[in-house]
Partner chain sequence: MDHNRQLLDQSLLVVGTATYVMSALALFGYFLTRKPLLRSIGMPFALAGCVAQFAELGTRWWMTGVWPLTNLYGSLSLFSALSVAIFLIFAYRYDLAFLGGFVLTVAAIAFAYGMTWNEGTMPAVPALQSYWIKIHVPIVIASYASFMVAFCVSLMYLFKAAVENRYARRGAPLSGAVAAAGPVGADAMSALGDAPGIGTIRNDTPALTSAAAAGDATAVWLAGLPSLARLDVMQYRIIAVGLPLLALGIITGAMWAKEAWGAYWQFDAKENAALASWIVYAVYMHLHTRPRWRGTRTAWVSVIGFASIVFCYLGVNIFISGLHSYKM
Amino acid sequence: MRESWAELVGLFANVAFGVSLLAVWGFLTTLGVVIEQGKDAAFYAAAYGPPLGRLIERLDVGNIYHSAAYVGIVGLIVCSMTAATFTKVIPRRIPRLHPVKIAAIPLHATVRVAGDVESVRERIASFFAERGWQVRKRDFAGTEWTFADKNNWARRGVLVAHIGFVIIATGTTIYWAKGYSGQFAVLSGATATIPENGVKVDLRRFAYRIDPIATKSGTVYQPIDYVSDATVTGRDGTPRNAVIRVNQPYDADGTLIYQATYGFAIDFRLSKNGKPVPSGGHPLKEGEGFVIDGTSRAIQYQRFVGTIDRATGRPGADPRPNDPGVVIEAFDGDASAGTALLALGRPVSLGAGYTLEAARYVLYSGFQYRYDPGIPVVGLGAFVLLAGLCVSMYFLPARLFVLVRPVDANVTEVGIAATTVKGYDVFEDRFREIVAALRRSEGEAHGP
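Show me this one chain by itself, in the form predicted together with its partner chain.
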């Protein structure tokens, strides 16, 4: 039992295994970018062909970021990272002081200097101490070693980065366990309630600004501002004025309400032989529709057209309601019976005595809301991760192993070897400089 546990930990702690997990995570993430998310089976079948479409459905690739595979791989990464941190990172990165075979370390040098062992050892120690190295001496089986460390504290950078990642993973889990989010739309003058917390949003007015801008390729209608003027009533029952704009959310009892979209709801009026017939019962938003009572026919409101081009009778480029209309699609059962552009306020005959009029529009505002108690945790994790990354990238911990040995009464040999947490190449220049400086400062002696 213990053995298989050790084997499992060994596997998870293996960097090749961890890197493979990271690679799979990267692959799944890219897959979600390439394959459009959140569509239905018909969309995937049409876009990728039926066999691939079925595969996408079956493997949940259309909802990849919330799939068991995706969450599972992140979970495995956390486990692998934890195993690696305890069994590899900590022991390897924070090693105890120990003697080495100097000549076996690729970055090594020997310098012969004048003086006896004791005085040279002291001089060497102060040489490094003066240059900001942390100098420690240890006796191993009667041989005294000098160790000089630079940025020893930074050996913990990896640990910090790994902890940061775990904190982020914890923060996102908090949201999944306790948070909620959703969206709703409110017509001007109407009220909506957020179901999870009972906060009421009463939209007094929605306004937008779209400006025509002349560019090289013609006039572009650029949205400049969307703003909802609302009254929000939270748990304490006090109504408060709220101006909600893009980039300026409103905080209602810890739930943030954001300006997300807007649109033009349409008051459709249907009549048969001059008598009103039910037509949805309330202003319809884009995508909504109604079935004509007693028939198999339905009308769907597709989109709002701000300006109907008078010359062509087709939708114009200006989205602002100058001469507005709506595009509707008629259905017979499930089959489309065609689309039509209706000018606002001008009734059209649908045949069989039916007349349809898009009577007026009402602006509505679309909001998103979100309660995420994990945000501070994710923020902290991000900060810790970044700090860990910076520490492990910009502060190179290096250790010098120094052994001072007598050559004869007046000449002493100083053997130096260097290791870093990122191999030898990265320290080659620095090491060369250090040895050169040591040679200069000691005025190298030449023994027998």
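Take the two forms, superpose them, and find the largest set of C-alpha atoms that agree within 1.5 Å; that set is the rigid core. Positions refer to the first chain, counted from 1. It should be emphasised that the depicted structure is a prediction, and the values quoted were computed from it without experimental measurement. First, how it differs from the form predicted alone.
After superposition on the rigid core, the Cα of residue 394 moves by less than 2 Å between these two forms. Relative to the superposed core, residue 337 undergoes a Cα shift smaller than 2 Å between these two forms. Superposition on the rigid core between these two forms places the CA atom of residue 147 2 Å or more away from its counterpart.
Show the form predicted alone, please, because up to now only the form predicted together with its partner chain has appeared in this conversation.
Next comes a single chain, given without company.
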């Protein structure tokens, strides 16, 4: 059992294994960014095709941040970092005090000073203490060693960074357990409800602004601002006025509601031989459609055209509704029967007595919402992680090994070696200065 446990700890402490776990975590996170989250099976089938849509559903990629695979990989990363911390980082970063072969360390020097061993030890200890070094003495098999440390506390910088990552993982786990996110669209004058907390959003009015910008390649129509004037009713049942715009979310009972997008919903009117025929029952948003009763044919609203070029009859560049129209696609079963551009308010014949009219448009506002109780924890973890990295990068812990040995009755030899957590080159000049200062302070004695 001990051997198996040691092998398991060794595997998790292995750098290559930890990096591979981070690679898998990054891949899963990327999938969550690329593939829209929280949609139903029909959405994925339409957006990515039936085979890939079924695969997304089976692997739970559409809810990847809450999936067992994602939470499991985060747990394995935490275990890997814990194993590496206690088996590699701590022993290397916070080494125990122990004797060394001074001459075998690249940074070493020997200084001979006058005096007996005990007095020299006391003078050497005072020399380093006066210069801000932490001095400790240890006896090993009757031989006394002096250890001097500078910035010894900074050895724990990597440990602090690891703790920061664990705190971040804890915050993401809190979101996995209690948080939620999603999106919804509300027509002007309509109401929508966030299913997770029952918050109601009544969109009284939506406004946007698009300004033409002249560039070298032509005129670009850039959205400058879009804002929703809404009434939000929280758990307490009290309606509150809310102005929601880009980068200015509204906080409803801890759930942040973001202004994400907007669009034009179209009120289609279908008739046969002059009599109205059901056509969806409500204004349709882009991508929505309806099936013509009693037939295998369907109409899908593709996109809104702000301006129809009167000269060509094709969509113009200006997205603002000057002479608006809509692009629709007709289907016969699963096969496309073609697309058409309909001017708003102008009925067109579909054949067999059917007439379709895009009667009017209704602005709608698209919102995203997110409730994440782990955000303060993640923020704390990010601060701790950054603090640990700064300590590790900008402070240099160094240790001096000092061994005092008698040469004769009046001369004592002081052997000094230095190590750091970042190698020897970064401390070479500083070590020369320390040895030179020691020689000036004590004076160089010459023995037999």
